[in-house]
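One chain is shown next in structure tokens, namely the form predicted on its own.
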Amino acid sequence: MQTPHPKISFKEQMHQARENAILQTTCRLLGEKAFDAMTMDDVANDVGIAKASLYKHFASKEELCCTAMVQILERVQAYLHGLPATMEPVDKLRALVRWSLERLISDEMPLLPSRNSSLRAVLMANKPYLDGLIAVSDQIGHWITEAQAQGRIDASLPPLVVLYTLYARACDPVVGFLKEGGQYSDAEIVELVLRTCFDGLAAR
């Protein structure tokens, strides 16, 4: 016989209901505005709570964005392991990278900060979020190595070199020239810049 889960009063859910919320708001105002910019007035205003609310959950913008990051690499890590295990590395980094550009062109937060932005620093010293990224970091690079042995990547670069770039298009500003010139939709942006990731420029 089960355990029955012990019941959450309403003032628990409301409390997690907020909280969930606040990190959603922050996420994309992180994709908007960037660590430096956010301000915690921002997130409370634009979540509709008052600011002393906002610190029931969360001490400080470095807490708070810590948190949100380390929840994008539960959602980064929940993605992975749904990729069908029939499917090809290389199609598997694909999807990834695709994924990331969709993240990153509705102006959701990135998976890796820029390197001078200070929250970068702050990360650095979260173990939460350094232990996700490596687990994240693990199984890209296993798919990495996988695809160069099958000869669908360079495999004369350096298996960093390509977990470096893959990262990277998760905050290329290309998309965001491409989508402020208004000459190509959402999806198209997406698969141009998997197009130059992927194929490279080279006419073929």
Contents of the next structure:
Number of protein chains: 2
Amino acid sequence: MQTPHPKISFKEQMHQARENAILQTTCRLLGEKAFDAMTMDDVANDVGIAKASLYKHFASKEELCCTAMVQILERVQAYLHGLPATMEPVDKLRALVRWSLERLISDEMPLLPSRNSSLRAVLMANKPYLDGLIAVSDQIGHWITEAQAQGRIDASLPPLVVLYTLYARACDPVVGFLKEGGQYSDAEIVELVLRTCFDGLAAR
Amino acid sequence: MQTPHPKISFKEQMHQARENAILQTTCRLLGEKAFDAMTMDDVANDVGIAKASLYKHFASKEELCCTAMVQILERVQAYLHGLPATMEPVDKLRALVRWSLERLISDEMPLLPSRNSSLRAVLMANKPYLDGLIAVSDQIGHWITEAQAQGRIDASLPPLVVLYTLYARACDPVVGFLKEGGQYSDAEIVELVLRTCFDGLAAR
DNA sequence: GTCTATATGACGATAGAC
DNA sequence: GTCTATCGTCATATAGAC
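Beyond the form predicted on its own, can we have the form predicted in complex with a further copy of the same chain?
Following is the full complex, with the preceding chain placed first.
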């Protein structure tokens, strides 16, 4: 693509940069609080623009949050695709949960919204989000059945149960509990939660 | 205590009965939706009284929900106290999580609010709730260390991590995911989630 | 103590000047 | 496209009649 009019291209760049700033702020705020608790004033103030300007970029609060979530899904897909092909399926699953826990602990939005119930309904009515979620779930689903065939994941658990459990642990509230306590480092918390997810509480 | 004026006693009974109805409705609604999403109109309409009457019983939405949560804590304490003394500590822990999952799956409020973030802040500022939570946590904490000493719970996990994990699993969102799918009975879902909690996803 | 009716404030969304 | 100022709506909480 050519840029015969640099000035227009510059304006578009500004526009894009602002839109990215809005989405980044949205991701952070949705990581900190629930969809209902996050207001459009919060987003506008944090980005440093007027609320009306926000509505020039996104037609509604729902559209803004859906776009942010679709972006997260795209990033996780890129991350999953970038995992070395030689990696064991079960280790890919661990890596996925770790990626999401690290986002969660740094107050960014994890793979799935952790503090939410009403956002869920909005997302489930959004085709781009659903498509992305299905793509990710398919990818994970393959690794689950492979890991079960290799005897690394409990083969007596239905794959769907494993998938849902991975999604749930990727935004495990235990992370927040432990972080509040303040006696473990972020890295320690991630490893502890990963262990409770894959190894369970019972002694082995 | 004597009741020289039966009529007053009757009035008090009515008052108490209405208050119980209010609390029961609150427990159900808080099991179905988040604190922010539940309105005082919802509660009043469901109980069948005017909203203003609600405020004669409870000074605020926060006070109402705190009272409901304290009642849950009292019930769980009664349940824990009623467990047979001969029961293994690890089985008492399982029973606790099962009790809460069964409440969760029947849309009553579980041991901890599952769909919430803003209610948490309210509860953490409420002394009666905190006292009850500490009492329950102490009881559970003893069982955890006993179970670890018996080699039934992974002794390399800090007891606090086990405690928080039990609380988190007691309102595990996987229950809701699986229930929506509709291919498992409530009892099956409870058992599956219990297994992922204590045995983990990895094969043993 | 219960009701109807309303005050108050927050939030999503928009109008209109620049 | 950005801003200030505002509308419409809904939820908490209360006033005041009965």
